[in-house]
Each structure stands twice: as C-alpha cells, then as structure tokens.
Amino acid sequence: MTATLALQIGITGLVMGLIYMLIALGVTLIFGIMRVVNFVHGELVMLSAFAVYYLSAEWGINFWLALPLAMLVSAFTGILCQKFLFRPLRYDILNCFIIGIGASFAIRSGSWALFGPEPRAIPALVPGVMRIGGAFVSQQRVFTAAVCVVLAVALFLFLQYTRPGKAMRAVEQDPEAALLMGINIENVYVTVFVVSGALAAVGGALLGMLFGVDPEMGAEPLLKSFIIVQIGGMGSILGTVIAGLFIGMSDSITETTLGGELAFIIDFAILMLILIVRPKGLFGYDV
C-alpha cells in the first residue's frame, strides 16, 4: 500500500466517520435520557434529504435556508414521536423498542409510495476537489468533515453551559432528583426530541450531497450508529465520538482491501469482540 492510497483512506474513512458519529449521536443522546432506542431516527436521516433536495434542488430556495426547515420538519417529526408513540408506552424500553421498529417500516413503505424509487442527488453546496498531500478529496468532503466537527462541539458546549443542556443531564444522572428540583422532565424529553431530529437532519442532508437520496438511505446509517452505540457506551457522547471515527477508519480500509460487501461483517465482528470484553461498550454504564 502507497502512502497516497493509505492516506486516501484515512480521509475517507474520517469523513464517513464523522458522518456516522453525527447521526449516532442522536441516537446515543435519547437512551442516554430516556433510555428508549429510536429505531424512527434512521427514517428522519431520509425525510431531511428529502426535504432538502425539494426545497434546494426543485424548487430552488437556498441551501442554508432549506436546510433550517429540514432540521424543523425532522424535529417536529421526532417530536409527534415522541408524544404519540413512546410517551403512552410510558419510555418502556422494550415496548418502545417495537413500536420504532413498527413506525420505522410505516415511513419507509409511505416514502417509497410517495417519492418512488428513483434516486435523487443534492447539489454539491462546495464544488471542486483539492488536493491534500499526494491525495485529492472533493472540497465536498473537507466541508462535510468540518460541519460535522462543529455540530459536535456545539453539542458538547450546548449540554454543558446551557440551561436546557444541564437539565438534559441532571436527567440523565438521577430523573427523581431532577423532579424534585423542579425541572419539567416532559419538556427535557421534548428537547432531546428536538436536538436529535437537527442532528439527523443534517446528517440526511450531508449524505444526500455525497451519495443522493432514497427511500432507503436511512437504513444503513442507522445501523452504523447502532453499531457505534454498542461499541462506545450506549448514553456516552465521548463512546459515541470514538467508535464513530473508528468504525469509519474500519470500513474505509475494508471496503478498499477486501470489498464493501465486507464492511458490515467486519464491524459486527469488531463490535462482538468488544462487547464479549466489555459488555458495556468501551464507555458505557448499567441501563
């Protein structure tokens, strides 16, 4: 292997990453407070896409306002989830676990129905390749890279210094505790719906740039940030991180060495060696 080959795949391999641990991220932050898996994030990834490529590529309104009402149809989306369909389960893991699995297969068969098979693409918003040593990467990736890298900063910064953010995590570390205290936990569920659905937002919308959009594109996605979930912690944002960029780098150098039909094999193998470990995942805590 060259060190221009090697270092193709490293930039590839943190590009999806980041991709994957962007998306994962929403789906780690609502079983981190709610402890409901949300198999329904996957179809928000594709909803966004869509909404994008409508409102950008069809009927010409400008990317970075399309992609705000992206962000407002996928967390309302997330919200009317999270109302209709896990509040009268009462957060039940396992009853909220096949509900999602039930709304997931609804919105997929109503988008296959409604928008057809055929593939659409978004426009690239940053035309263009540039060269990075001996490697070229589209200016696509390098802005998709960068987008991501931020969204997650301002996670961090958001849960951390605002007052939504610190109630978000006082539920998470003791929900009694935080009742008593006097933060409303509906209106905290109601926000972690909300962060989620603009994270898979722009997810759907940096992968419908890259790769187009289908009715199926939110299905592998979501996996991979199953995958990524179990590996890093499930609730653990810095678990969520790492793993994403490793399963990145991991499906980078898989898909190149051995061939992409590989890749899912190999991660579920990563993922059994590590949770035969630790079967916690690398950060993760007792449900």
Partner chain sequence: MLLEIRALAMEYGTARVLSGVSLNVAEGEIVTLIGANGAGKTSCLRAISGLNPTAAGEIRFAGERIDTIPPRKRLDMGIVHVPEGKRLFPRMTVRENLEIGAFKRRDSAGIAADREAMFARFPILQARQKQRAGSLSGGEQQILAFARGLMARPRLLLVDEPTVGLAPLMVQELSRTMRAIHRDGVAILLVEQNAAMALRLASRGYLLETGRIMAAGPTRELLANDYVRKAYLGL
Given for the second form:
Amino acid sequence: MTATLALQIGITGLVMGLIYMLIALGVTLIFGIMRVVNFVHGELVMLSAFAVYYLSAEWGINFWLALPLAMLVSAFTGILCQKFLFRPLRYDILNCFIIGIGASFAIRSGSWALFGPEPRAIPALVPGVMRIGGAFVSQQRVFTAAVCVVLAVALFLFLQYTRPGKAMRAVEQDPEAALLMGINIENVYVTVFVVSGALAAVGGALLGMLFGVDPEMGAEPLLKSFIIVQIGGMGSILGTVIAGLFIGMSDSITETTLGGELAFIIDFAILMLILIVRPKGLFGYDV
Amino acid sequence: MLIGRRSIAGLAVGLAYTGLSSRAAFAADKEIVVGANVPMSGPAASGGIAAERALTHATEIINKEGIQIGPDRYTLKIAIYDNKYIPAESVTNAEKMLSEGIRYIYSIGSGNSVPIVDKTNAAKALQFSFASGKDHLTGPNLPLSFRSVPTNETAYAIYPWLKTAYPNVKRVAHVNPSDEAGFTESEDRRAQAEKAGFTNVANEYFKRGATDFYPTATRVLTSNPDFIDFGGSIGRDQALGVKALRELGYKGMIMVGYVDPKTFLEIAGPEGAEGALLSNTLIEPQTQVQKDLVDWYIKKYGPPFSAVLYDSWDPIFMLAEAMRKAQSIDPVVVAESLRSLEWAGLFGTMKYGMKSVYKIDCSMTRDIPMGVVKGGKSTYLTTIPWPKGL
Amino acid sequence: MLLEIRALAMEYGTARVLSGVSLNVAEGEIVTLIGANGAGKTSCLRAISGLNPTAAGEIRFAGERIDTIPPRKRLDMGIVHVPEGKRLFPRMTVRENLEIGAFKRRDSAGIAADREAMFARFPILQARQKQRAGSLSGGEQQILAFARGLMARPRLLLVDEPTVGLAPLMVQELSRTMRAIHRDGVAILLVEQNAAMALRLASRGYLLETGRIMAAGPTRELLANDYVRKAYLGL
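Could you drop in the structure for the form predicted in complex with its partner chain? We only have the form predicted on its own so far.
Below is the whole assembly, all chains and molecules, this chain first.
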C-alpha cells in the first residue's frame, strides 16, 4: 500500500466516522437518558433532509434559514414520537424497540409515496475539491467534518454546563434521585428528543448534501449508529465519539482494501469481539 | 401549489397500492389481471414506483379500446405486489399470484425475477421481467419467460460502438452492486468489452444503497482505468459513485445507465457529472408519444419525471397486442405470438429476440439511445443500432 | 404541626404495605420511625416525598394537603428526602452533586454561599470537590447526601437509613451532623434500623410493624418500654 493510498483511506474514514458519530450521538443521548432505542432516528434524519431540500432547493429559502426550520420540524416530530409512541408504552425497552421498527418502516413507505421515486440532492455549500498530500477530499466533506466536531463539542458543553444539560445527566444517572432534586423528568424527556431531533436534522442536511436525499437514506447510517452506540457503551457520549471514529476508519480500510460487501461483516465482528470482552461496550457502565 | 397536489396524489397512490395488494385479485369474467411483482419500498423502490405509475397509465390507455378476442372484450388490470427488493418476498408474491389465478406476471430486478421464474413457467404463467439475469432468466427451458428491457445485453451493442467512437479507450473497469443483477451485468459487460478488444482492469462490487462511495472509488482507481462502466448500478448509487470518482481526481471516461439524467446531474453535481455517457437513456422526449407520456406524468405527479418509467411502458402494450394477434388469453399461445411481434414503441422498433445467444427469442432487442453530459446538461449523443443477426 | 399524616395506606400492586398510619412532626423537631426490615418505614418516607402514590388517607404539610402533588412541588414547600442508599449521581463531581441539590433554586449567589457553607461544615467535601461522587467512601457519600439535601434549604428533612454499613465512628459523626442540622431549625424525620442511636437522637418516636404503628410517644418512654427494649434494643 502506498502512502497516498493510506492517506486517502485515513481521510475518508475520518470524515465518515464523524458523520456516523453525529447520527449516533442522537441515538445514544436518548438511550442513555431514557433507555429507549429510538429506531425512528434514521427517519428523522431523512425527513429533515427532505425538509431542507424542499425549503432551500425547491422554494428558494436561504439554507441558513431552511436548516433551523428543518431542525424545528425534526424536533417536533421527535416530541410526537416521545408523546405518542414511547410514553404510552411507558418507555419499556422491548416494546419501544418493536414499535420503533414499525414506525420507521411506515414512515419510509409513506415517504416513497409522498416524495416519489427519484432521489434529490441538496446543493453543496462549499463546492470544490481539496488536495492533501496526494489524497483528495471534497471541501464539502471537510466542512461536514468540521460541523460534526463543533456539534459534538457543543453537545458536550451543553450537557456539562447548562441547567437542562445537568438535569439530563442527573436523570441518566439516577431518575428517582433526579425526581427528588425537583427535576421534572417528563420535561427532560422532551428536551432530550428536541436535542436529538435537532442533531438528526443537521445530520440529514449534511448527508443530503454529500449523498443525496431519498427515503432510504437514514437506514444505513442508523444501522451503523447502533453498532457504534453498542461498541462505545450505550449512553456514553465519549464512547460514541471514539467508536464512531473507529467504525468510520475500519469501514474505510475494509471497503477500500477488501471491497464494499465486507464492511458490515467486519463491523459486526468487531462488535461481537468487544461485547465478548467488555459486555457493556468500551465506555459503558451498569444501567 | 405543485407540492400540495403532488402530496395528495402521492398519498392517493400509497393508499391505492396498499388497497390493491391486499384485495384478492380474482379476475372478473373479462378482466385479465397482470400481477406486478415490484419493489415499492426498500433500496430499489424508485424503480417499482415508476413502474407502477407506468403500468397503471398504460392499462388505462389499453382499456379504452380493450382487447377484442372473438366476441369478447377484455381489459387489463394491474395488481401490485410489493417485493421490497427481497427475493424471499418475491417468492411469496409469486406463490400468492399463482394461487389467485394470475397468469401474467411483471417483475422488476433480477434478484426478484430469477427465483420465481421456474414456478411461473411450471404454472404456465407468462412472466416478463425488467431485469438482468441472462440465462438464469431466459432460455429454451423457460419458454414463458421474457426479458422486456435490454440490460446487460446493451453491452453487445455499446462496446463495439465504443471501440470506433472512442479509439483511445483501453482499460475498462466495471462497478456493480453486489447482487444477482450486478453479477450478471458485470459478467456480460466484461465478456463483451474483451470481445471488442478492451482490457478489463477491475471488477468492483458495492453494497446497494451504501452511503459513502469514496472507498469503492478509491479501490477502482488503484487499477488505473480510463473507462469506468457502472453496469447494473441504478440511480443514486451510480451518481454518488461518479461524484466520488471525480472528487478523487479521476479524469477518464465514465458510463452510467438506469438513471434519470436530471437526478444524476443533481446528485453527482455539474463537475462530477460532466462528460459522463448515459447509456440506453432517452434524454429528452423526441416523439409525440414520449412527450405525451412526460406531460401526463408531470401533470399527475409533478416533476421530476422518472426516466426509468419509459422501460415499463411498451411491454404491457406488446402483451395486449400479442393477445389480439393470437386471439387468445392462454399464456402459452400468447407467448408464441409475443415472440414474433414487432412493435413500434418509444424506442423505435421493438422485438423479443437474441436467439443466437439464448437459443430462443425472448430478450428485448431495440436501438440503444445514448446521451452525454455536456456543459452541465444532459444531451442526446447518438442512437446505436441493434447489432444485426443477434 | 409541620407534617401531619392521617390514616395513610399504601399498596404495591395488590400488597398492602402501610395501613392506618398516623404520624406528626412539629416544626424543628426530630422524630424517628423505627421498625424491622420490611415494616414499611421506607414506603412511608416515599409517600411523603411523593415517589410513590398513596392508597388512602391524607398527608398535610404546613396545613396544606400534599399527597396528590408531584415531588418537585413538595420540594418547593421544603420537604427534602435523603433516600436510602444515598442515591448520589455517581458520575458527577462532589461539587456538581451539591449544586444539583439546589436545582429548584434560582438565587445563584445564595447557592454559591450555601455551597461554601457546606464546604466549611464538611471539609472532606471541599477536599474532594472535583472527584466523582461514585469514588467516595461510604461515609463520605452519606455526608454528601446530607449536604446535597441541605442545599435545597429544607424545612423538613426525611432521612432514610443513613447509618447502614458505616463504622461506629462514622455513625457518631452523622449523629452530630443531624443534631447540628436540627439546631439550624430543620425538622427531621429519621428512619433507622439502629434503634438505639435513633431513639437517643430524637425527641419522639414511632414503632412500625408490618405496616401499622404499634407504639408511639416520647423517646424516653419508648426506651423504657419492655417490648421495644427486647425486640429492638436487644436488652
């Protein structure tokens, strides 16, 4: 393997890892705090991408206005899921999992009927290609990677230093004790879905600019997210960041050197191995 | 307001197809049910939805006149069975259709058409498929199986043409999805390219619906090709593949197919798409029939028009015509009639042929329209005539 | 009366864990609830702080009925529950645990002052303020649990089994702490299995057995009661 090829693999993996991480953060946030595996997260990504597409590419609204609007739509859809799917099931992990799969398929099928068969694309914000050493990367990818890093740091600061962030951590670590501190758990759950939905919306817009928009676009990133969240340790933000980068890199290496089909097999092998050695994931703890 | 109307139409279609698939499709006295085993959801749903729209509209036109056989007037009715692009679902659909007495079956995707073809032929049902699949789907042992769109077979026409049109091209790489369609496409295209005098340098597969194509593109480029054929890839996948290749600095030629030109440009981006050959692709409606079809689509569903819809258009008309000619609705009789039918369709003269390859006339032959992306726009390039004696 | 409980009943599913419990705590008073494991002591505290619903009876605080309002509203009124098992936030620092104890308060200056007061009163917390709560020793965790509770400025502190698993020296230290809290004018309702310690600390006590109050009165009377001496003091 030449140095250029290695560099290319590294850059590709870094960017994809960061994108997967962004989607996975929304999943791990909800799981950590509510013990709910949100299968609908991928559909929030997809619906937001369509929202951004229609608002900006079709109706000519400025992207920087379209994005917050899409974040609102996604956050609102998230709240709907919380209120009408997961709360009636009392956040039971298995029931929520099953209803989530069902809802996800229903939303996807409905989207095919609603949006039609042709995939779309959100125009890139920063067109052009960069050359790093002998490797290439589109500037849009560099921009995307930067946004992912900024959002991960913002999420960390939010959880660490703000009042709603601290309330989330308290509920995550001990819901009953949080109740005794006067924290309104139902409000925290709503906030969690709002934050997760907003992250999904940014993810959708970024994915839509790089990879096009269609009803299936959320499926693969969500599957990767589950692997990442499992490897990182369900609910651990740091674990998600590290596992995201790890999976992005591992995918890039396998897909480039061995071929596309093997990536998922290798991902699952890594997951199996880690779960055997550390059943709670790299950074997991008792839940 | 366009969006609003499309949404309502979309919902209506959604409701209609769930209704259709759940309703038992028993034929009324003079109604012939054509079962459509197509993906309405999953990674290939775009093809299925386009087909459903084409078939429904085509039968509306056919039914205005009806199919007169002796004293009886027959109409066609489309019943949609969603196979989700999963072979197992497809087999279940076929069993359901056959048990419900359906004897005419349209099927999309080779992964979904190959596993059911033995069943449909054994049941003496006529199956016409928009699929690659070569001799797994066509042959003297499967007299009732027709392939209604030239897929991998376009390579028989395109590679000899390429040799004369672009004499500088030497090293060809093939990129295909890792499934039945991709494997057969790749196999045939490699064989035809070699026969035409090219060197095959790479033969890559990707997972259909994959998110990132940088790894696949990086891998292909290590073989240093000057022509990359996306073979059996469809829509978004190949647009993303092309975009990745260009971003990674590839300067050679690229050929795509099974793609809507507008969508391709939108996703691959103007720089990415520039110069790409659009094989077997009708860029702009040329004839009145084509224009009418596009107008009807835009009016009913709103833009963008889905060009794969063209491919699901003629075969159902040919089926109706074959019934009229044969004066029969018995699939065995209709099959023989279909085999000898010459039809003036969207792509000019269309006929089921290729006996020289498959030992039976059952694979669609017609001229191959070619387009190219030039100056950020897809434009008509040429029409490659179907090779004589094939 | 600060806290008045009348004919309280509680059920977990079909199992009745409390029936006909009546109990009072006056402003600034230490009252203890003693009894064997499973007698219903913890359930009683959970009903007062609102973690579990009641089945019958009523709970009044400062004259107002509170048994149907959510826990956070009871907290606003000054009812603070230091639960069994400490229930700290293990992956938050000592300092963060203190601050979250004051979650409902908006006076950031007052919160900071109270935090410094806790540090002054419990120097071990100041020394460990950047450490995760989960890394403290059992005794340190119990002190932090008290301090976290005090950060909400309680009028009534519900304390559940603070001495379980602690060394005798630490038990003494906690006794001193509770006396100090009491001197500040905070009423305490203390649930304990260590009846000897609890009865020495409190001015009145209730004896709970299988969900019913079996004896009640000033602690010196209970300490003199033969049944209590035999069953709970091992004398």
